[in-house]
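Next up: just one chain, as structure tokens, the form predicted on its own.
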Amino acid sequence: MSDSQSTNTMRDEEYRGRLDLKLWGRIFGHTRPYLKQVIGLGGSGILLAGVETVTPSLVGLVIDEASMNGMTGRLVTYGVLYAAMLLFMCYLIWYFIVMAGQVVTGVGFDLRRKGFERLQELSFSYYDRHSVGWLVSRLTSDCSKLSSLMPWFCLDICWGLSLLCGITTAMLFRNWQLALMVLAIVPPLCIVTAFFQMRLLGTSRNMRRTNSMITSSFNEAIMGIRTTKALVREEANLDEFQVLSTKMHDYSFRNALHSAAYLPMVITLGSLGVGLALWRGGFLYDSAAAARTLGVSDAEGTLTLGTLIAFMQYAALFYMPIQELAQRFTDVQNAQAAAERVQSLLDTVPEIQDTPEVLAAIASSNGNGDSSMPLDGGDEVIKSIEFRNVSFWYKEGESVLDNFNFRVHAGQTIALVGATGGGKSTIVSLAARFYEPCSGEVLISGVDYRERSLHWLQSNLGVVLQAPHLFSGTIRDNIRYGRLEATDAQVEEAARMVNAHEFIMEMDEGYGSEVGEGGTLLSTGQRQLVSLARAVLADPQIFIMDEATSSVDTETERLIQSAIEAVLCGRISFVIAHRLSTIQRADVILVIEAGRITEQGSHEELMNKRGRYYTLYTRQFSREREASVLESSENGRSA
């Protein structure tokens, strides 16, 4: 990814501001399908808080009973009750671990599925602005971070707040003076939390952003390893990667430093509260002991030993949920960036989608039982495609097509030639509705194609690119990719039609042979033939070939060319040609220069004009003839 692309992508993903509660409300909305488990988590947390609130009081009763009355039946009852409470606590812990596991795996699965589904819906322009590594990071590390956080956050909120309320009530009930000394630490704790909030949030955002850049760098380095080694650029790549990894180290260090400072400060403040309570409680206990010695039974502020120990347990226990909540708060701060990135992907509206009118037509036609009609109610057959006053630009002010007009009818093959960057690929992308005109109209059978179903149009496309992409799996799987219900016989028929059957049968496993990731186990020409068979099997009404023969050898080009002549028959076909010798039989050849048609006609007509096409053709023919003579001469010398 170039520096400018990287900069644009980073700017697109820059977020500012404090913790966004509205955003987190939407993030936690993804737990709705697991409401039963979430309620179970919250309920078990509240019950656990209730048990933990009662436990210190029970301990105090045991101590008072033992110190005052010795071994009694009541003491045994307290012991049995204490053991039962411990067993119940163990069950609650086991239960919420199971519930949390279900929520983690379920929400993680749903987020990835929704994210991947949205990526399938987004227009090409979205991928122009975002690198593969950037998107992969969202569906992997970001989704994992959120799904792992949500159930434990829900549990700790319910458990922590319930425990704090229970302990506060118990402490105030037992001795309000000691309780206020413990609670006096809460205001400074809030100040510390506010101080660290933005610092943790800022460093976590920088970490997530840099992590995406590293993922993108990994992806590009692996995909381009052959180019890297061919140009001996390993050391330069390492230096560039070192810049990113250094940034990640710095941001991670700052984040860890803030977290490391924040949590100990919470613990220190909690310990201070416990110390004050212990000091004041000891004083009150001494006063109580002196009062009892003097025979005063109702002295102010008296404490029993069991009550003092129970209170100290409450004081120590009071800061345990605060520490847990502080940790969850830190986790939320760190996950804010991931939440922003994942939700922004899910909220991205495809730039190209069906209009409300088309969606309404599709909805009204559902269940009408007529399978011969498209769901949008329009004509099934594509009779013509017309560009009417079409202008298009990828970037404002840099026009690619300017007031472009042309019409093609069913059965015609249109060849597009011209210099690189003239707009040839843009024309076929607009025809396929991968992009839409910035102004003007593209008409299908006289109807603006924005009034037709996007799925219907693109289901009638067959596209063969200069660098075809095959997916991991067998040759049969790749040919069947666009028509999953096709039989093995139909797959073989498509392969025969494009002259791919012979090389396939020469492979060890035939149609069951693996192609490797991206088709790396096949040659470029073999990948192109499989790609062509895949397009043919889909039986499209519109066929697009984008320089499909420019990167194959002469023999494979002949195979492809003979296959193309059979495939294009009866269809609307757009052919972008690098080798002009392959388009001589096209019905119309368009010479595209700077987004305009400078010449058009058949091969013979354009050659007779002796214009731009004539110059391009004769120049290329001369180069090919020189190359052929040179090759023959070298073969003669070697013989």
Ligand SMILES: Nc1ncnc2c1ncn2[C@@H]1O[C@H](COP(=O)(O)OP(=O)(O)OP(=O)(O)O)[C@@H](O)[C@H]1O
Second form
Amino acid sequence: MSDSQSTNTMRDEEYRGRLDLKLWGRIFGHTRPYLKQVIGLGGSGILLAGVETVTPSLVGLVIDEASMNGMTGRLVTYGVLYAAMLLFMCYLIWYFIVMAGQVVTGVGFDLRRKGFERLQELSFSYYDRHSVGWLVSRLTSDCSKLSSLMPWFCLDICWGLSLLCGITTAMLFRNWQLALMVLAIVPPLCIVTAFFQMRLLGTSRNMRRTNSMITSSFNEAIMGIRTTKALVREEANLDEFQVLSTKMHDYSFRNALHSAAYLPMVITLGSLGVGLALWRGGFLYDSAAAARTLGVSDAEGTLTLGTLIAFMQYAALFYMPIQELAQRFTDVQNAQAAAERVQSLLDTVPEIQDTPEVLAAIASSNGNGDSSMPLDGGDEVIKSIEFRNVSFWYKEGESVLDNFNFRVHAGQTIALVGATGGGKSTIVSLAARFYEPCSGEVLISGVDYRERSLHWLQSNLGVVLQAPHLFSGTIRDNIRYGRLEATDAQVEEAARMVNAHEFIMEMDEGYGSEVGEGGTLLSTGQRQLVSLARAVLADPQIFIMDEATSSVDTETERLIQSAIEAVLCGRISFVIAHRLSTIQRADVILVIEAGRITEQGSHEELMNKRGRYYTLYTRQFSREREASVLESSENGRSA
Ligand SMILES: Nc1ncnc2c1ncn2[C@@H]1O[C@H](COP(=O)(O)OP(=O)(O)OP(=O)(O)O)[C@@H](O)[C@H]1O
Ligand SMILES: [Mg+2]
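Starting from the form predicted on its own shown above, please give the structure in the form predicted in complex with the ligand.
The complete assembly is shown below, putting the previous chain first.
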């Protein structure tokens, strides 16, 4: 697990702030489209509590009726009423499960969709700060956790509070002395609940934090399995994993222990309430019965057997809502970190986006503003790109480009060469507006690109990287990715142009062959060729090739070279290559060292200058020549 990732995880999981009501207000705001269902849930909770409050009284009435008047016709009425209440309860349970299901799936769907939409809009800098695993967890487990928590919280709050109020009122109404006796169990019940819930909260947080670390370990172990095996790190990795696993075991054990201790204690307290009701109620009932036998009117003689049994049932019911309410509040506290992470993802404003002026210009040129190709009123054709006094850093204080200036015109190919880490990829990322300058400007046809539509610029880009990403699907789908309306013939033409056709036709399914997740079924060189074909087919005005053919053999590269030159004609192209033989024909070569241009000119000019480029080129050239001499002599020997 990388440092930043582990820090992220620790910070997230150690989030122990108080209940943030404002945050939860916003989270519960996501249930607004399902208001009908939420009201249904609350309503069914209250009705269910009503039925549960009435049932013990009804049982009491039946007992009194039977013991005083024997089997009468009223008993049948009570029986029918009881059955109707049971049926109604069944209906309520069915209803709230359906309502909760609708809210869980609906809110889950909305949160994931909004999160995915936001991820598509966010700038590269956001991805620099957040790992893939972290983001995937936000969209999967956090969204599920929140969407399943909300409906049950609403239901249980309404049900629990109503039931507590209902039982208390019913008991006080029937016999206030006995009621106070039963209510005596409430304070110890609350204390025990608070004590155990706090402990459960602590252990479950520790479990989650350790679980995140275990997930990361799995992730790293699977991704880096080749390196692990190559460096024989299996034993060491297993030892590291064992530490985490043991921690997880300890926390889980403690959590199970607390749960196991909590429930019997709560049930015991509930039974204590029943016992109190029976003990005190027994006395009352006894004295009332004696008074009745003697024909004496007794002040306390109103307690009947039915009332006593109803009280016992109320006492047995009391701990349930308290336990459920405590559980829901613990769930909310447990999920606060998830709520904070999901809401912060949704609230993140992309660092790079169209300014209000550009959006207004797009809206006025498009009428309704939702055209797939926003025309912002500016020039459609890109005539030049200019870096003017551009400085840039990824992290404050660690400058990557410093006061960088150059200009390129349509039809020109700019080659960027220089030592690793010099800033070449950063320059093309700035040209593509994947990042924006920290100071200075990038001008497109003389206009600061922040005054133009981002979508317009990026839909005119063709980018091919050293490690291109292919999407699961066929080779044909991948080439067509940037221009969905292209015909099969156009796809094939693009593939032929970059010399990819031959290897594609050698595959079992030709253009219909699957590339696997991320293109893993193809070699890196083949992925580069597919990616080049994709860029050629998209027909962009700006072509960016960052080590685009570095994994292709020199012969194929030479063949592609001439085809690419035809494609690049009339466009602006940036070519980054460590193999200098591939950029000799570039119009301008920039030698980049530590974020500055140290030399600039055509190949001939720079060779004549006998500076840095000359040294790099001659060294590489002699190495390549030595390699080819060695190869041909080996070939001769084997022949
Ligand atoms: N996303 C990033 N976040 C932070 N720093 C970065 C990031 N990308 C690059 N850097 C840093 O910026 C500097 C320039 O990197 P850049 O990738 O532009 O170099 P480069 O010239 O393309 O190197 P190479 O030839 O190896 O591809 C390096 O010091 C690098 O560590
Ligand atoms: Mg680079």
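Throughout, rigid core stands for the largest set of C-alpha atoms superposing within 1.5 Å between the two forms. A quick note: this is a predicted structure, and the numbers were derived from the prediction, not measured. Numbering follows the first chain given and starts at 1.
> After core superposition, I'd like to know whether M181 moves between the two forms (criterion: C-alpha shift of 2 angstroms or more).
The answer is yes; the displacement is at least 2 Å.
> Quick check on Y251: with the core superposed, does its CA move 2 angstroms or more between the two forms?
Yes; Y251 is a residue whose C-alpha shifts (by 2 Å or more) between the two forms when the cores are overlaid.
> By the 2 angstroms cut-off, has the C-alpha of A431 moved between the two forms once the rigid core is superposed?
Shift at A431: below 2 Å after core fit.
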